[in-house]
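Next comes just one chain, in structure tokens: the form predicted on its own.
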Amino acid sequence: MSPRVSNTFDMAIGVIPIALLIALWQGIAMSGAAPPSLLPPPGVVFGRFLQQIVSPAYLEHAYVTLYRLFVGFGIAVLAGVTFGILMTGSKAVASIVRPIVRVLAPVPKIALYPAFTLTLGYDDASKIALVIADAMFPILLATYQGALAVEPKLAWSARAAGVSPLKTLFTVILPAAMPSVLTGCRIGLIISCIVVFLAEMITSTDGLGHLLVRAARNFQTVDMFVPLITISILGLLLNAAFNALRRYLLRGFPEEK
């Protein structure tokens, strides 16, 4: 089977389990097990979706929740790599590292919120810290795990031939660790779309996770349901993406032929 052949295939069979989901929505939404103001049926949540994603003010919204999440997720993965990579090649990066990664990466890091908002507001640099703090350790950790598990001749060959030892950990090093940053900056990315969506949630005037709040204290259902459709939506589109980015940077590794 080609890959073009194969990817179609893998496309219909995750296609399966939604259009499952969604019949299962119609049929309780239909059964009269819920009422509509608490269910309304996909048809009717679907077409206020098509509504809200052509009005000027709720892509506002959109792009707030996206200007969130790329500044935080971007602040993550260059810390996250930076730091990664410093602590395989340098003891004393790594003694300072890894004890704060072992106390603060079991925390939840929601539970940091209200200190981020005392300290940073209400706006955005809350939302975005809370994203660092939470896209950041995924990304670190699967780098220096990568990084560790570079053969050790490929750094030894360089320094031989007179490259630094900084240089030689991000023009050697991260490199042949590449499909293990990578893996973590994915997983760093799906975290980023749940945190700012629950961020916006909390304490926000915008974005989508204001918009789904707003509609539940309203007791508007079907306002409610438009903005998870849309992270949802995004989420996928932000995933297919990144496989494609993550297909051309490593078209060299022998797991991508």
Given for the second form:
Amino acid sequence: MSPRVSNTFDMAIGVIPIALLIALWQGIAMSGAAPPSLLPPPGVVFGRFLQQIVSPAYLEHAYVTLYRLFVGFGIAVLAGVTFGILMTGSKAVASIVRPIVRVLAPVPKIALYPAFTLTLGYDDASKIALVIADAMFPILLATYQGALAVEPKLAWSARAAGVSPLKTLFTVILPAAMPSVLTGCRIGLIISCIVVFLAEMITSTDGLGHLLVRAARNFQTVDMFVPLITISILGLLLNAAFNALRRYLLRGFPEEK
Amino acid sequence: MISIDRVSKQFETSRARRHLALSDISLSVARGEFVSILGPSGCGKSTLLYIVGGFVEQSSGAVIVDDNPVTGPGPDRGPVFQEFALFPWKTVLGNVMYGLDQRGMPKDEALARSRELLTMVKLSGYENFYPKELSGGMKQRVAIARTLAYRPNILLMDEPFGALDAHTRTKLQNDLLGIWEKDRKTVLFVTHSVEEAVFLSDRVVMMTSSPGRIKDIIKINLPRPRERAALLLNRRYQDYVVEIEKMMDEQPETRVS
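Starting from the form predicted on its own shown above, please give the structure in the form predicted in complex with the partner chain.
What follows is the whole complex; the chain from before opens it.
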């Protein structure tokens, strides 16, 4: 099978479990085990979703969530990759950053969120800070591990050509570690999706997470499920975009199996 | 000119024992001379080459290249590795241009120089291929072009044809001699093949292992330019090969560390 045909095939296969899940949902709703006011049938929810997805007010909330997600994730990538690479290049940087990472990485970042809201306010800044705090460590660690594993002869080839150690770090070590860096970024992206939603659920006046909590508190169960579907579809789209970017960036690397 | 003066190298092994890889190596290589270092695997011949390249630091002794002690890599000494060490994220042309680009050569000049080198190694037409799309022999041609691009006076070749099949190997040996005849760079060539060493070199340095020492240096008095077919029938060539092989057999086999 050609890759394209097998991709379409895989996607078709992938739809089946999702369809089964929705069928199960429909089955439970129809069985009367849960009253429709608490568990609305999927048809009603998707109908509402289609209605909302074209409503400017709803899109405004989705946009706010996406904005926090991208800014937070972007800064996490920048900081994680930079520190991860610099740790590889300099023993001094490594000896400063490593203990900090060791202490902070296992801390449940969500516990920092009250502190963030108190210091940074209830707006974007506190949510972005939480996304950065949570997404940065897996990216940093993946970059550091990947960079350490780069074949030294690649760097030697650059150094022998007269390229400075710092330039070698960013023009050879970083691109050579790219497969590992991107694995870290994918984990960071998933974490970002979860965390931005969570932060909005805890304290927010806007965003998809806030819509969900507000609907739940008012027993608007249909409206409660709509943000959930929105964020999972956003996750799917982001993942697809990320994979396309990954394929492009790794086009020269041997195929992974 | 390369002057290796009483160089030793100790490695700390995993069991906290010291392994003496090189012991008291002294060797002078004249400008324009082609010298092979021949020895069993594990005799430290590659380590010696890396020390001359400035990639690995010696434990004692000194390496002087054109009156300057070696303290690190530099564009006067161009390495070629058995593993090719090409940048997988760059095209063939990108690999060859990398060093020139980084050192600030104008784009069009770097492009012209790189194309000229790719023609020299018989790879014009492959500029936009990625290394993974090439055979082993072609990859090594790219690596040689990448190193020649920044015009090193000295080539440090670390079993460059060791990973290639016999046919490709002899072809690249011929081509290397052809390129070398044009400007007679100083070459330090590590190999474990007796025929290869005799065919290419002005002198063959034989090493023993554990610890790596120079056992003997044999001057190869064969006319240049050398042609493989003629040389294979040459009595003197045959004698060199037989004599050196006999000397190699005299040393006990050592475990590979």
